[in-house]
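Let's start with one chain on its own, the form predicted on its own, as structure tokens.
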Amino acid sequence: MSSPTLAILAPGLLGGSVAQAAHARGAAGRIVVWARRPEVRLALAHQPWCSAVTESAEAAVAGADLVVVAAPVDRIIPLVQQVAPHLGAGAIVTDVGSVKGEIARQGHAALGDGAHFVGSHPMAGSEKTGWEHGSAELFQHRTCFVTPLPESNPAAVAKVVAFWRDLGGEPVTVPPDQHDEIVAHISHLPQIVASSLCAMLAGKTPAWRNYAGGGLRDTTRIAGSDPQLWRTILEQNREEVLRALRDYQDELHGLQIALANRDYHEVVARLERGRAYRSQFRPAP
């Protein structure tokens, strides 16, 4: 896609980060972005990187090529039902949220014929919300899951997986209910982790916090993450959630009854086991 017309709907940390990327590495020849709050809009009218901010979604759709939902994964169907009307013939609409499945039916059973809905989530994040957090950076060297439905256009799926290299992410292309699995266990579960194992140390004497060294940091740095945000997506994500839920539990347990018993020859491989698997993680971006 050369130089499309880009709009962004509802941009936080991910979709003002997308209007970056796509403006320093010439992704798009057009920037349009709505945002539902005014004082959101009146400060990104001021953005280098925005070529407009409109009133409106549908005004921002108004002749766009590719549209990039940013909206909490609650939101996301209502806004594209909202703007659907509103499309261009042969415009792709995208999303940036962390549950697909329904995202991904829903948004193709929205647009019709005219238009084209095609499913994304980039692996890239942080604890902070906002669109003043983003970074033009922030896609660099990261998975982009692209998630088709067997009956997507083709060249719509291309042309959205064209934009993500262009942001400088990596492409993966799987089903929108495979990647649900696979985010429930390798971000949702880890979020879930992490904020767990704070409240469950929120109950203890309230000094033992400040003796904390990096490994309690480094294990819960997403606790900092937004309750509510993550409210949406466990929501959304429920079952398989609740089947990564069950994994853990089975694996903690089963490293309680080995030092229960005093089986540390099973302690040990069970934490080789997990030494072996974190060593294997490619180089972070």
Given for the second form:
Protein chains: 2
Amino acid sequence: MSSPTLAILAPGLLGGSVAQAAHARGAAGRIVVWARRPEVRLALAHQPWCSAVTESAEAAVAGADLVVVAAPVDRIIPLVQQVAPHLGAGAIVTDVGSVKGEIARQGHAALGDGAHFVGSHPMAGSEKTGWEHGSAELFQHRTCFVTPLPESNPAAVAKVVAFWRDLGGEPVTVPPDQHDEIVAHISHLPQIVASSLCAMLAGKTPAWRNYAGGGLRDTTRIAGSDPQLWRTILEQNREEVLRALRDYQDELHGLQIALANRDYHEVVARLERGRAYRSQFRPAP
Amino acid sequence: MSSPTLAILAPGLLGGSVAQAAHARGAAGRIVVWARRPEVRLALAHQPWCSAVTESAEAAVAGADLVVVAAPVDRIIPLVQQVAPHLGAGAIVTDVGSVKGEIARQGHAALGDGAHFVGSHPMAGSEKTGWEHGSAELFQHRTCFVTPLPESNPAAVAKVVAFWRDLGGEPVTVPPDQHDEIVAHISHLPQIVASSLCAMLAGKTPAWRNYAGGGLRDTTRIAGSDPQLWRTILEQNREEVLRALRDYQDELHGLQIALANRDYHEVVARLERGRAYRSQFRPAP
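Would you generate the structure of this protein in the form predicted in complex with another copy of the chain, following the form predicted on its own above?
Below, the chain from earlier opens the complete complex, with every other chain and molecule after it.
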């Protein structure tokens, strides 16, 4: 796959960034794109990183070595099933969905023996959506999860890992269910934390938000994310998210009790645990 | 007070920034600084924004038109009481503490008829501490609360308001108890939210933090703040913080129940309320 043909289905922020990064870094020979809406296809046809735009998803995957399904979480498996009969022998299909357990299993089941599904999830993004906000640098120094099943084709897994590395990402291979546990904690729970803080403050005097310093601004940035996208993510990762949320509620409750009891030794111990954890984040990319 | 003499007691990040901003913007004729530790006094004496460094707080306030007590919340009133007998007639004392109710009342009570206490709280800062991290631009476009009591001298209040405006800040005058309710929501609760998220994650696999995207990073930035500083803030604003925390816990509980019941209409409604609130933040300074 030295100069592979890359097909990108339903590009949003991530799919558009995959195309731009692959173009900028020479990770693909041809980049063929399909989008559902005609006006999006028209706009994509004018992008320098787009070799061809097709009228159908089936046409886009014909002749593709690697297919990236960039649709929202609930649209990934229907698209994989739709294009499956049109994939060439040895074609590899991956995705960029935020939840992996069901997608990895159903994606694998949807393809015959000739093609391979290997799930992916790049930890890159923004509260913005849409391919027009994409960037060739989006994956630079970002973790890109690759989530094979025990029955996945090892060569296909290696090619997907190499692809994300070619785009500047840092591939991490984990089983899909472990992935879902991890992102419930480091991505889905923070979204709930930020959105709920804003939802609660929405019930107070609105002018207060204008007084806030950088702390509230940063803590709540991701509350600006698209609720419909997050609905499908929370739906697909419901059990892991509920588990992480309960642990977080327990932590808050512990601090509340300590503060109510004026147990400032315990209050400080909890703040210290948080600071120690935060201080060991690797430097920002 | 066209070229007033400014005294700054116990400068940290905020006090150092007050001095630098006052120097850069010509808001003070002389800037006299006192710090408790001799090595800090030595370093301060070499700063271009420092007209003089004194050995005692009492010496610093002698001849000052405006005194800014920049000590941590639990050290403000002891310092005001200590320097009170040494203030000139008509001198104004303010502070930069994050909690205002008790400080406003006790500060007013500590001064005789000749001098005036008017509490302040600039909503500027950082997870960093120390005067060496200060900046002349720190208050630019930042809310600076001024919290008079009904019995405060109106001319003194007007001068403190004008001082923060001179430093580039945006003064907002509110009663001290209302200030404490506001910051419990927009500053103290976000600190608890971020610290507790990190404290909970500290109990999970540490390597997970290296996988996180920008969302977790931003949501938890302020968890890096100094726990001892926050202990005194939470202690002084305990009741308001507990009230805000309970409302936040109710919000989280509502989302948890909706997710547990697969009531995705309710899940989306809560995420939407959060997004709508967040989308109306004024642009970052």
